[in-house]
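A lone chain, given as structure tokens: the form predicted on its own.
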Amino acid sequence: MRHSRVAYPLTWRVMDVFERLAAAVWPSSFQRGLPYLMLLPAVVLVGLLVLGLIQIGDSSLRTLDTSTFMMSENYTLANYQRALSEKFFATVAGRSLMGAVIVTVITLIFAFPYAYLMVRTPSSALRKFLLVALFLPFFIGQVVRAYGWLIILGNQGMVNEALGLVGVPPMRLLYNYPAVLFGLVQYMLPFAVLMLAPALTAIPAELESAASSLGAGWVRTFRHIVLPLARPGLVGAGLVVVTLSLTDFAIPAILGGGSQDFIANAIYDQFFRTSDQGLGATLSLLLVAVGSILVGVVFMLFGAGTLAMGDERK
């Protein structure tokens, strides 16, 4: 009886050659160093970040000589004293912090039911529609979206034209604080939903069914089951939204019209408009410090949420 001979595929031969080359370049004795080699790019990036912060720290201790527009050679705390004492910077910092908190709260209020419906809906068509609507903004740049709101909310925009049809005079919907907050909420919503969806998916639907069978209404089920178990997602989403809102530049610059600057806009002005790199570096370090303190407080009070690598359930 004659056995059929199966030809050895050419692609397998090519892969064998690559395997032999890899074994020659990276012997098996080097396997212990493989995790460290994979970690090397992250270490390099963090090292560059640390070097950048050191350079910024050095610049923050030097003042600008307005006669020569050169940085001083002597170290001084004048930039820190100016940043902490001038009313303008205090106003910008307060506006940024308050705006970040307001945006975080509103974003979580809107993102939670969106994520819950996307996770719990039995309709695959509705789930796909919600996913597409969620990811579509990521394909449109933040600046493009902000300019889109200029067209929609401008004095001659679609909203004011629609109001004019019912006899309402044009309203100023742009270049104010609410417009900046609105733009930030619209921008941060997809990030919050993406952080909440895994936490809600991890909650077994049977728990809600069991609570309902025991006589608990939807409100009690939400308060005592869904909300506590979704806390990691809420914390993670809140951390992402508050940090991104605090450091945002484009939305306050475009929708605020230069009158509702956040800290990032003030830093930009110092670096590129007044050429005061020392003061700009000082504001940058203060922003890093404020953001780190804010995140640290949240970690101490609520934990790291879905940003934690391990399981936080006790």
Given for the second form:
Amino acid sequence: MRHSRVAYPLTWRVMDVFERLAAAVWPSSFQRGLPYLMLLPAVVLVGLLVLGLIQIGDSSLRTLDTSTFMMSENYTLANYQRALSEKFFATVAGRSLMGAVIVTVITLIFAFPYAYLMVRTPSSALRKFLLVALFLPFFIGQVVRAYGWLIILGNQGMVNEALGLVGVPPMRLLYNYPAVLFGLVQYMLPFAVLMLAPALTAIPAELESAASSLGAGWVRTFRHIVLPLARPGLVGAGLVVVTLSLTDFAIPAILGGGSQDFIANAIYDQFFRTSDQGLGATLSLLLVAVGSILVGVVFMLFGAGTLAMGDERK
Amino acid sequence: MTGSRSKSIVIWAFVVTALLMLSAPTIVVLGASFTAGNIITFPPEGLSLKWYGAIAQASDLRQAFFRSLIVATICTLISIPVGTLAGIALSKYRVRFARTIQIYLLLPFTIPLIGSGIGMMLVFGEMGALGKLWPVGIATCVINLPFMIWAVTASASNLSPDLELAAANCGAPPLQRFLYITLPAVLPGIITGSLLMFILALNEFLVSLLLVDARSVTLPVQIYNSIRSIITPDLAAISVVFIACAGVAIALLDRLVGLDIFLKSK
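Form predicted on its own already given; the form predicted in complex with the partner chain follows:
First the chain shown before, then all remaining chains and molecules of the complex.
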């Protein structure tokens, strides 16, 4: 049988050429390698981070010669000794760690009812409103949001002006620890709600109805049904919030005004103020280590599905 | 919802507080940008558009905004093919060491941003590429790549393997199967992912701060550098640009794929 030339459209012929090309470049006997080829670009891109970590590791082993401002040629562990022994870094690390824990607890307390209402409400208009209210700040970026807080909380800001109208003297609401924590909670809320919502969707509403028809009040239903079943979501959200707030730069920098530095700010200062690249690299590597240990411990305790990267489907 | 009046009171109390926290900065920035005064006061001194006129004249702000757009475009253009291929490979095929590869591809999320940023600063510095815009585009792509892969894998799970087999049975060669069956099936994921990538790259601050120099600042860095103790309304007006971009992105996301996909349980 011969095909009629007219009945064979041009696009098909073009596709045929591409098919033949594809088959020549990647014959079907290579079929099993195909998924690896598809993964290759992503692996290479993320490889940049690995290269970066190697560079950081290399820098962390060299000290700064203060007379020539050159990095030393030979490797030493002096930077690690300094990072672990100097009191300033311990203060900063303690401040960041405690801040991260407080922020996580407060964020989860607020995110949980938000996600619950968003998932359970019968009104699709309310659900959409809650989603938009969540995505808008998420998409605006940290700097602009922190700037908004400056306008609200600054010395001549809205809160102080409003207080002034009723005769209360201006208060210093910014550049202190609570202001930084507050800004971080606001920054973290969308992340936490978006991690919690799928976990709450997975809990059938009938379970709650069953509990209440058996006589459990809503507080007991929450404690014994909803919270335990939402644990994977809570753990995932908690992990994301802890690591992101522990390592945040913009909020402590803008709302802390230099007096409330977190680890990231200390690292930045080592690179760009003191120009001690070695010490900065050391601090970065220690922070990466702390973060990885945190993630690793949570993965080991609760399983690696916690971050829900679409992996447990298969 | 099951439950009593007290339950809804408690839940609403938390939700209203959260809503206030979430929206206050946005609303205040919007309001401040329309002030007629030279500093931001409360109550406002009247309405005017003069600060929008002022930022339209400021070439440094305009250039910074264009740089941010370029960075976001580079980031999105790279992430679409890379993330789509990786996402399809992870969800459709049985890959050896899949677990290890997944953990490896999650590195951008598990390595703190300051670590990733400093690392790439050193790498690009070694290459002598600092101060250009393409490294910033690549860097923002790397740190947000898991979002793209996640979006694609999430929608690839809707694709039944039978469909591709049926197409093959009808004589469709591999490339056609990919273009006409697989790709349309994951398209919602690609749209979601690329919108996320674009808007996150547009807003990216820390990695930009580390990779740019004085001649190549992006808009978030420019705003950060201009924040002083006295708060002037021109920054509010330029911030509204970000709010507008975020609004457009949300509207597009809702229109094209629906915001509800973020509530789906796995």
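Just so we're on the same page, rigid core means the largest C-alpha set that superposes within 1.5 Å between forms. Since this is a predicted model, take the numbers as computed values, not measurements. Positions refer to the first chain, counted from 1.
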Could you tell me how many Å the Cα atom of residue 16 shifts between these two forms when the rigid core is held superposed? 6.7
Cα shift of residue 45 between these two forms after core superposition, in Å? 2.6
